[in-house]
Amino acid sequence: MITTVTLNAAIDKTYFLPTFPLGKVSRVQRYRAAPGGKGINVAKVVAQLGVPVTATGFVGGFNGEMIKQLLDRMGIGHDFVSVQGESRVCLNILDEENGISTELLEPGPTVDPQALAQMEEKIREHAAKSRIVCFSGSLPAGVPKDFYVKLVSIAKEAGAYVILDASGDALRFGLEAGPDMIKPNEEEVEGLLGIRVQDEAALQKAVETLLQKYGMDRISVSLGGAGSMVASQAGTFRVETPKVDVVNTVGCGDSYVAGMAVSLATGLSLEEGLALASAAGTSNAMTDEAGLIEPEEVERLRGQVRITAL
């Protein structure tokens, strides 16, 4: 079992427009609405890869009910904490002519102390029966900046392998609890160490420093279309993904995390896991919805991922 945690769940709406001129009226002919937020995207991909998963987090209002109903339709288990207010809507506007994506992200509800305590109990319950717990995304209003410290600690005490995919203070504080894996980008690595990374050699040194400083199992640094660099206790690897026609980059990182979680839950080797995770992220880039992959495409792409030991 894998548990994903989305503290700021959302309804992801994608509008597809031939062009998106600013200051003009644009009529949407085609759109999608799906349950979203980073952890929910992870859950969707885990389910598509055939592994049992439960999604938890905070939801509120009519939007929160819609999130649960949409997950029900997908056959994805969930166990959310309900809060006052409305779960957010995250709007992605795709300019099909230019291939440009514009995101508008609402802030989400304000979480009260009682709901925070309920979430701690949810994590304690689900981590006890999950091999992997994935904490993903931003913190809504009312949630302390160091809340991931408490949640990661609870999950690890229950014996789960913890993946933390966050940024800013949420990541910085969360590291204090010793997650097993994080997935920062290059800019976040620089921020954590207070340095500037000039090239891949410097990046390698930086991620290896972070790995040893916090005693993690692995760190995967996204390099966008160029793939990733992964430092682990077994060594550091440069991962190159196959070139594809990119439709939408939203959710690719979440799909990567899902692939990594599935590889860990099913006992794949590190390099097999890197290939699966990279293929899942690449497959998501070829679709027009975050957290949507084609399992057959993932299998094809796995064989095209190049992994080089550094």
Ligand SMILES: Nc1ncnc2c1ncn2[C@@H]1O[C@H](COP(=O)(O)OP(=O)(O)O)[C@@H](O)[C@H]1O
Given for the second form:
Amino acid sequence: MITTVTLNAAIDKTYFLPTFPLGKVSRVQRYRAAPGGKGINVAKVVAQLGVPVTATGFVGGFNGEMIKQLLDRMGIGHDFVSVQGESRVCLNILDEENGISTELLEPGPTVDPQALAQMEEKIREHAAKSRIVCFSGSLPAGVPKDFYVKLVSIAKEAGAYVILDASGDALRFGLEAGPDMIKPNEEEVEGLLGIRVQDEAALQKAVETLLQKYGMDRISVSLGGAGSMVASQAGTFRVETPKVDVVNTVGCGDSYVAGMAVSLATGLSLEEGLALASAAGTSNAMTDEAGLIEPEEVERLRGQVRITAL
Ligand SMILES: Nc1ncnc2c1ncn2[C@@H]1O[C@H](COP(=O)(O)OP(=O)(O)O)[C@@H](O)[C@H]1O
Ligand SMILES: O=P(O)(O)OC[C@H]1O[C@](O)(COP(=O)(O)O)[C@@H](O)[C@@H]1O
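Switch from the form predicted alone to the form predicted together with the named molecule and give that structure.
So here's everything in the complex, that chain up top.
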């Protein structure tokens, strides 16, 4: 079992527009709405890859109900803590002619102390039944900056392998609890070390420094269409993913995390895991919804991922 945790769940809405002129009226002819927020996207991809998953986190209001109902329709198990207020809408406006994506992310509800305590209990309960627990995304108002320290510690004490995919203070604090894996982007690596990364050699040095400093099992720095660089206890690897026709890249990072979680839960080797994670991210880029992949496409892409030991 894999558990995903989304403290700021969302309805991910995508508007597909031929162009997106600012200051003009655009009539939306085509759109999609799906349950989202990073951890929920991870859960959707894990389920599509055929591994049992439970999604937890905070949900609120009508949007929260919609998130749960849409997950039910997808056959994805969930066990959320309900909060006052309304779960957010995350809007992605895709200007298809220019290939530009503009994301507008609402703040989400304010979480009260009682709900925080309930969440700690949920993590204790689900981590005890899970091989992998993935914590993903930003913290809504009312959640202390160091909440991931508490939750990661609880999950680790219960014996789960912990993946943390967050940014800013949430990541910085969360690292103190010793997650097994993180998936920062280059900017987040720079922020954590207070440096500028000029080239791949500098990135390699930076991720190896972080790996040693926090004693992690692996760090994947995702590089969009350029793939990823992964530092692990077995060495550092440059992972190149196939070039494809891109439709929508929102959710690629979540799909990559899902692939990694599935590989860990099913006992794949590190190299096999890197290929699966990259292929899942790339397959997501070829679909129009965040957290949507084509399992057959993933199978095909897996064989095309190039992994080089550095
Ligand atoms: N344009 C793209 N073409 C092919 N694969 C992509 C593309 N963008 C992302 N991916 C795949 O998804 C993974 C994660 O994407 P990335 O954009 O780096 O994450 P995030 O969404 O967290 O910023 C990449 O390592 C790659 O495997
Ligand atoms: O919780 P955060 O960090 O605000 O991110 C929320 C948003 O991130 C996304 O999951 C996309 O993330 P990635 O593109 O990094 O995978 C959106 O679908 C979502 O609504």
